[in-house]
Structures are given as structure tokens and as C-alpha cells.
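Only one chain is given next, in C-alpha cells, and it is the form predicted on its own.
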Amino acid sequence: MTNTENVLLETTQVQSALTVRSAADVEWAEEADLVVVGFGGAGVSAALQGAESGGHVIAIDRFDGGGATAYCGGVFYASDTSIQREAGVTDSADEMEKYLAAESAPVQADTLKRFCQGSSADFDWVNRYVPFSGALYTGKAQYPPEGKFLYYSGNEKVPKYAEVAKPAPRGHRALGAGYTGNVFFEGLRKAAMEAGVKLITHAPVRRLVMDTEGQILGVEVHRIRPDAIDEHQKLYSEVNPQMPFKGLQYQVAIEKCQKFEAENSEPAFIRAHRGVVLSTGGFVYNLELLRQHRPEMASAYGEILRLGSPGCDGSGMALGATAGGYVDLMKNMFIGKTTSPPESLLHGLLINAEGKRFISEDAYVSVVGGAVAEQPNNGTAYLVLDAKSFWSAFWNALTIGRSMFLFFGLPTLLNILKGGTRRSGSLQGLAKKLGLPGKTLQDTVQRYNEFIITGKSDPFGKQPANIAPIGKGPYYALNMSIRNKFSLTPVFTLGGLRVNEETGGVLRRDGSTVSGLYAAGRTAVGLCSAGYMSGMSLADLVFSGRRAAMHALGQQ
């Protein structure tokens, strides 16, 4: 085993493989064709399909079900779609695997191309359970605001990828208020109920159970005790990816409650005749593998902000390693930095600790984030906004409306209040506060000015609609630093077990595939684990996670 995969065996108390002569030779508590480990929306996917698919399944979660799919915006990306139909939009297939291949997707052409032309199936597949709506927002937005729920959720718009492929708003947004990844979970949950499948909660999975030839026959799970569920339910609830400043204390819950696992549970065995889903997320909780890929994150955890459930400690990825299968992309992140909503925060220059610009503004917000990670003093940066600008973006925050400002003003308003925004009546004198070159602020400002004075393109590729000179002064610069903890910076992993493109199963060194093993969603490398964007991980673990169970199953 390579470094990485010995420290995900020694942080989350996953075994070593059980190898036995046959499934004869244990004492299996429980059968299922498919046993999906890990029930958030991968799971859910791969368990739903594999109902469908006539297979008797068993889904299994650490905690009570969710994952970090319970937490996000609940956007899922596809073209040609009946929601799109409806609010006007022309789109297709062709054109979006030509943009998604211009953002480098890290996998073979056929399986992008697969993908995109199923993207519509898959939708409908998930809208069968799931509500979404046409209501179409044409704005530049990490999220469309209340009310919109269709929406250019990518750099679509964005000069250079504009001249590839044509763009569409291809981010469709499940039915609610405010962020819905709750409401794209629970819809899936309740049709994999409806069924048949059988969902075993509060059951961390410790090892997986091999034949003497390689193929996977279960798992050995050990579940908590029915007298200690609510603690450990009461442990989970302690860590909430949407709350900030919290990021010391989430970490010390999150060791308490491997502690209680290991204290307060009972094995048993679980055989899988079909095959073994993968799907826990990915390792974003795993502190000692963050110090290993991206020290600059793990020395931040106190600030950033860790998107994902507890689950999300890599424990999937350490089983699929114990049958022989690797990981890889295991640096690859999606670090978040929000320029928008407040729109007006888009007329603003994004400038590093030399006073030099560094990325489009209206750039999607990974893009941007990883950008700022990258720059000089662990990633010190600052928005330079005018009068104007300022204040339009501040009162915009306070207005922006009841659901929205909970995950956009609030931020916006923490962040100039407490972040560290300072403010001066010249360019020279907001330089000499920040510590940076005053002159060259002063020429990144200039050049900047001169490019829309002469109506000459943005040499950052920032949209036309976007582009406001800086006017008048006074002058503030917004801290947007990666160890500013009131300048929020999502962070999740997007690394993990290689796969059988064609099948989901997991993939040994040598090119060979642990046989009745798969891997879906964060667990494994996928469509979105070289970068991501709005949508594409929701979009990417249904393609994944039914794909596992349809292969499993023998349905393709």
C-alpha cells in the first residue's frame, strides 16, 4: 500500500479485508443482492437502481442517511431537459460535453460523451421523485436567488469557454427555499423506501469480506447499540457544515465520536451476492490525509469551512484500498471564494499581496478560490471596490431576501464588519493600509480602467455585463484571504478510487478490477474531480451510483 492509502487504514478504523475460503465459512447476519455502503446521494442512487432493477438491496450508513447531499444547494447539471424546455432554453448534448470537455473533465472521452447524452435520462430519472422548476435566472450568481431555480451555474458565459460551446443555464435547482439539497435527498430517500430497499442506520462499515480468489461476498458492519443511537445521533448533529467558526470544535466531535464507535458497537456480517457499492463521500473530515495532500487546508481548518458530513473521513476509500484498489486525485479540491451575490461585488479587482490582479471576478467561485489559495502569504487576498460599488453591494446584502441571507448577506455583511476591510480616500493610502505596493495597486487600477476606457477586452476574460470601471474614491478593499475565517471558503474533496469508467468498479494498480466491488459519488474519481462546479457532483453521483447498481445487477 502507498503512504495515503496506510494513513486512511489508521484514521478511520476500517480492517484489513477479511479473506475467507468461502461465503460458507461466515456466519452472515443478513443477505441483499446489492449492499450499498454509505446512504447519502450516490447511495440513495445506487440503492434506488438497484430496487428498480428487481435486486434485493441493503443500504448502510454510519449516521442516519443524508451525507453531505442533505447539505448543498441541490443543483444537478444537464442539457436538453423538459425544465429547460419550459423556460425557453435551446440546448443539447453536443454542446455541453464541448464545454465540459474545455473545463477538462478527467475521464475518457466516451464517458463524457455518455454522460452528456444521458444527462436528460438521468434528470428525468431524478425528477420523478425530486421537484424542480423553469423559473430561469440569467444573472451571474454562485446561486440563483429565491424564486429561481434555473440558471448558469457554471463559466458557461465566460468569453473563452462561450467561444466553444454554446451557453445554457444547465443548473437546475430542486423546489424550496433556500439551499435544497435536503429537499433532492429526501425525495430519493422516500422512493427508495417505497421500493424495497432496506436501510440500516447508525452501522459503520469496518472491513469488507473477500474470497481467497478476490471477490467481494460483504461486509462486516458494526452497529451501535440501540441503547447509545442517540448519542451518537447527538455526536453527528454536532458538526454542521453550514455553520462557521466552528471548525476546532467540529474537529474535536468528530475524534469523540470514533472514540463512542469503537466503544458502543457490536459486528455482524452482511452478504452481498451481486456486489458491494462504495459511496461514504469523500475525506474532507480526515485531518491527518488533508496534512498529507493540501497542508495550506489542513493548517486553515480552524477558518475554512468543511463541506461534508462526519462521514466524509475517507473510511470508503480505505475498503475499496484493502481489496487492492488505489486512489488518486487525492490533491484536487473544490476551494469556494464568493464574489456573488451582492452583484455589485463583480465591479470590484481581486488583488494579492503585490497589489497584482489574478483572476476574472465573475470567475465560478472554485475557480476563483483555488486561484486565491495559490497566492503569495498562504493565500492573501483582497476585492478592491469604489464608493459605488461598496455600498450598493452592502445594502444589496441586507435586501437580498429572507433564505438567501442566511447563506449571502450575512457573509457579505460578517465579512466588511469583522474581516479586516479597510478603507482609505486614495488608492495610495488603501495600499499603505493593506501593506502592498502603492504603486502597483495604483497600475493594476489603471490598466484596469484603460482596457474598458479603449472597449478592449478583459485580459481576465471577465463578462462584458460585469465590467464597471473603479470611480471615485473613498476606497475599500474586502479581505478575501483563505485564513480570513469571516471571508467564508468552502472546501471539499474531490480525489478518490479509480474505476472501471464502464461499470463503476473499483480498479486495481495493474488495471484490473476487484471483482464485486464498486465505487461512486466522492468515493471515486469521477466526472467533477478535476474541478468542479454547480450541479456537476449531484449529476455526477446519480451517473455513477446507478451505473454501479445497473452493472452489479447485470442490467448492462
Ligand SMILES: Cc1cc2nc3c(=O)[nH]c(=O)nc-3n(C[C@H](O)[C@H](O)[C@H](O)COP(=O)(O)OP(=O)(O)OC[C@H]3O[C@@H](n4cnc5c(N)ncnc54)[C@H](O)[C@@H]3O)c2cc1C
The other form holds:
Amino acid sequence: MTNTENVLLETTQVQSALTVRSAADVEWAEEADLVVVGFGGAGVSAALQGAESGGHVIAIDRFDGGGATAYCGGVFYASDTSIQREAGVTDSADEMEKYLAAESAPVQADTLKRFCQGSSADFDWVNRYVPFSGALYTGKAQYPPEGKFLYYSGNEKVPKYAEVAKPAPRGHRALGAGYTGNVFFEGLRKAAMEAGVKLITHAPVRRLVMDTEGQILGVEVHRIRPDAIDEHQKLYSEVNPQMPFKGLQYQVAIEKCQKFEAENSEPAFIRAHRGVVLSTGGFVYNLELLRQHRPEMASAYGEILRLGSPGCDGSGMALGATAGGYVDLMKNMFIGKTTSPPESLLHGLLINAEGKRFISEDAYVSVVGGAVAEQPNNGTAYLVLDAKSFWSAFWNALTIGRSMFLFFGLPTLLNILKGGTRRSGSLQGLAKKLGLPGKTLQDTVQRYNEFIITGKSDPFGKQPANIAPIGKGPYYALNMSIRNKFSLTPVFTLGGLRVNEETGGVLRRDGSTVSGLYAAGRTAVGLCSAGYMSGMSLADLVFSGRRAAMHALGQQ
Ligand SMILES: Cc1cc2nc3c(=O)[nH]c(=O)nc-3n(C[C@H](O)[C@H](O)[C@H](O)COP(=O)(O)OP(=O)(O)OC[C@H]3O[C@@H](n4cnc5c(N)ncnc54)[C@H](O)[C@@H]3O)c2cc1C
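Return the structure block for the form predicted in complex with the named molecule; the form predicted on its own was the one displayed.
Below: every chain and molecule of the assembly, starting with the one above.
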């Protein structure tokens, strides 16, 4: 086992697989064709697909189900959909494939093709149970404003990508107010229940059962005692990835929850005749693993916003490792820095502690976040604005609309008011207040303005629509540093178990698959594991969840 696999086992309460001569050696409490471990987005997709394929499915969740998916923005990345057509958008699987290839998807070319060619069908499948809308937003935003449900959710319009693939709005947000991951999950959950999936809640899976040939036979769950379920759910609710500024408190709750489970559960075995799907999410709430792969994020855990549910501790990866599977791309993470909405913030200049620009301000939120994280002085960065853009952003943040206020308006205002914003009548004065060297800030601004005045394109690739010269002072600098908790840094993990890309079967290092074991969603390496754009995680977990179920039940 590698260091990572050892840490996974030490920190997740997962035990080494139980090896028996045959299934008859175990006293099974329940049995099914397909057992799905973790009932979030990937789990519900696998379970529903399994039931639709005619299998008897048991889904098991450590808590109540939903996971990160039920908290998320509900944005699903897809091309050539009925919703795009309703909005008058022309798009195709081929253009989506060209775009995603340029973004470097960490999968084989034919997997990317299959994903893109099947995108419209996957979307239709979801849309049978989850409402969407063609209300189109053509501006630049990490998340569409209230009342808008279809938008450019990645880097499609950034010149470098627009040159290789025709841009199209592919971010489909589930219909509802504010973040609509709950609408997305609830639609699929209801369909799964109606299709006959049996759901066992408050039952962390702690061990795989396999025979001496390595065939997976089932799982061992540690069911929380009935009288302890309310308390267990309460512990779960103490972590809310939509609520920032509580990083330290969340860590305490995570540790308390693990201890509580160990003291209040009873084991039982569940037989899986055709396969086990591991869909327990990522590992952003496993501090030890974060330390191992992104120490700079681990040391900032009090300030960053870990986007996950308490179940995101990597236990599915640990289970896979006990059967011979291996994890990969564990360093890859979504690290976000939001510069829009409000859109007028895009008119500013992002600079580092040396007073230099380092990224296009309108690049996708995780491209900006990843770049900020790499800047000197533990990811120190400032957004420099002139008076007009600053006050316009301030006003936009105040009037952004009720349900968007919590996610975008309020964080912007809080950062302006409490994050250490600096103001000065001159750029030189501002540089002095920020402790920046000499004339660098003035030079950076001057160079930027010259590019605009002379009509040249921005060297960092900022889109013309988001460019405005830095005009009259007073000038403002918003603190965008990683260690500033008021400038939100949302983070979630992208690496996981390597799987056979045709079947979703968990792979051993020698390239063979573990018979009867599958992984999906953020437990596995998937289409978004090299870099995430809004909607790609949901799209990948539907693709990978359905793939695993279909293959386990012999439909592929
Ligand atoms: C605020 C926020 C906004 C986001 N917005 C978007 C967006 O708009 N679009 C997008 O594509 N992505 C978005 N993401 C990311 C996306 O939500 C996640 O990457 C995705 O939902 C992960 O899905 P999953 O099925 O792999 O895991 P989850 O949805 O987290 O499900 C895992 C489930 O497994 C259970 N579990 C864990 N361990 C065990 C165990 N040992 N035994 C049994 N059960 C277990 C957990 O309780 C959980 O219910 C967002 C995330 C957040 C938090």
C-alpha cells in the first residue's frame, strides 16, 4: 500500500476486506443484485439506473443521503439539449468534445467522445425527473443570476478556447430559487424510491467482503442504533458547506461524528449478487489526506470553505484500496475565487504581492483560485479597482436579488467591509498601504490601460466585454488572499479511484479490474478530475453512476 492508501485506512474507520471461502460463510442480513454505497448524486444515479435496468437495488448512506449534491448549485454541463434549443442555442456534442479536450479531460479520447455523444441522453434522463429551464444568461458569471437557468459555465468564451470550439452555454441549472442542488437530488431520489430502490440510512459501510478469488460478495455496514439516529443527524447538520467562516467548528464536528459512530453502531452484512458501487463522494473533510496532498489548503482549513458533506472523508476510496484498487490525481482540487457576480469586479486587476498581474480576472473561478493559491506569501492577492467599478460592484452586491444575496452579494460586501480593503487617492498610495514594492502597481495599471487604448488584446486573455481602463481614483484594493476568510475560497477534491473507463470497474495497478466492484462520482477519477468547470461534476456523476449500474447488471 502507498502512503495515501495507509492514511485512507487510518483515518476513515474502514477495515481491511473480510475474505471468506464463499458467500455461504457469511450471515447476510439483506441481499440485492446491486449494492450502492453512498446515496448522493452518483449513488442515486447508479441506484435509479440499476432499478430501471431491472435489478433489485439496495442503496446505503452513512447519513440521510444527498451528500454534497444536495447542497450544490444544481448546474449540469450538457450539449445539444432540448433546453438549449428552447433558448435558441445551437450546439453539438462535437463542439463540446473539442472544448473539453482543450480543457484537458484526464480520460482516454474515446471516453471523452462517449461522454459528449451521450450528454444529450444523460441530460434527458435527468430531465425526466428534474425540472430545468431555457431562461438564458449571456453574461459572465460563476452562477447565473436569479431567474436565469442556462449560461456559459466554463471558459467557453475565453479566446483561447473559442478559437478551437464554438462557444455555447452548457451550464443547465435545475429550476428553483438560489442553489438548486436540492432540486436536482430530490427529483432523482424520488424517482429511485418509486422505482423500488431500498434505501438504508445512517449506516456507514466499513468493510468489503470478498472471496478468496477476489470476487466482491457484499459489504459490512455499521448501522447507527435507532435511539442514536437523531443525534447522528444533528452532528451531520453541524457542517453546512453553504455557510462560510466555520472551518474550525466543522472540523470539530467531523471528529465528534466519527467517534459517535464508533460508539453507537452495530454491524450487519449485506450481500451484493452482481456488484457494489462505491459512490461516497470526495475527501475534502479528511484533514490528514489534505495535509498529504495540498498542505497549503490543509493549513488554511479554518479560512477556506470545504465544499462537501461530513461524508466526504474518502471512505469509499479506502474501501476500494482494501480490495486492491488504487487512487490517483489526489492533488487535483477545485479551488475557487469568485470575481463575479457582481460583474463590475471583473473590471478590476488581480495582482500578487509583487504588484504584478498573474491571471485573467474573468477566467473560470477555479482557474483564478488555483492561480491565487500559487502566488507568493501563501497565496496573497488583491483586486485593484477604480472608484467607478468599486461603487458599481458595491451597489450590484446590495441589489443582486434575495436568493442570490446569500451566495454572492453578502460575501462580496463582507469582504469589502471586513476583509482588509485598502483605499487611497493615488495608485502609489495604495501600493504603499498594501506593502507592494515601489512603482510596480503603477506600471501594471499603466501597461493594462495602454493595451486597451491601443486596441491590443489583453496578454492574459481577458474578454473584451469585461475590459475597462482603470480610471479615476480613489483606488480600492480588495483582499483576495487564500488566508483571508472573508474572501471565500471554496475547495473540493477531484481525485479518486482509477476505474476502467468502459465499465466503471475499480482498477488495480496492474490494469486488471476488481471483480464486482465499481466506483462513481467524486470517489473515482472522472471527466472533471484534471480541472472542474461548473456543472461537470454533476454531469460526470450521472455518466459514471449509470455506467457502473448498467455494467454490473449486464446491460453494457
Ligand atoms: C455548495 C456547492 C456547490 C456546488 N455546485 C456544483 C454545481 O453546480 N455543479 C456541479 O457539477 N458540482 C457542484 N459542486 C460539486 C458537487 O456538488 C460534488 O462534486 C458532487 O455533488 C459529488 O457527488 P458524489 O455523488 O460523488 O458525492 P456526494 O453527493 O457527496 O454523495 C456521497 C454520499 O456518500 C455518503 N457516504 C460517505 N461515506 C459513506 C460510507 N462509508 N458508507 C455509506 N455512505 C457513505 C455520504 O453521506 C453522501 O451522502 C458543488 C458543491 C458544493 C458543496
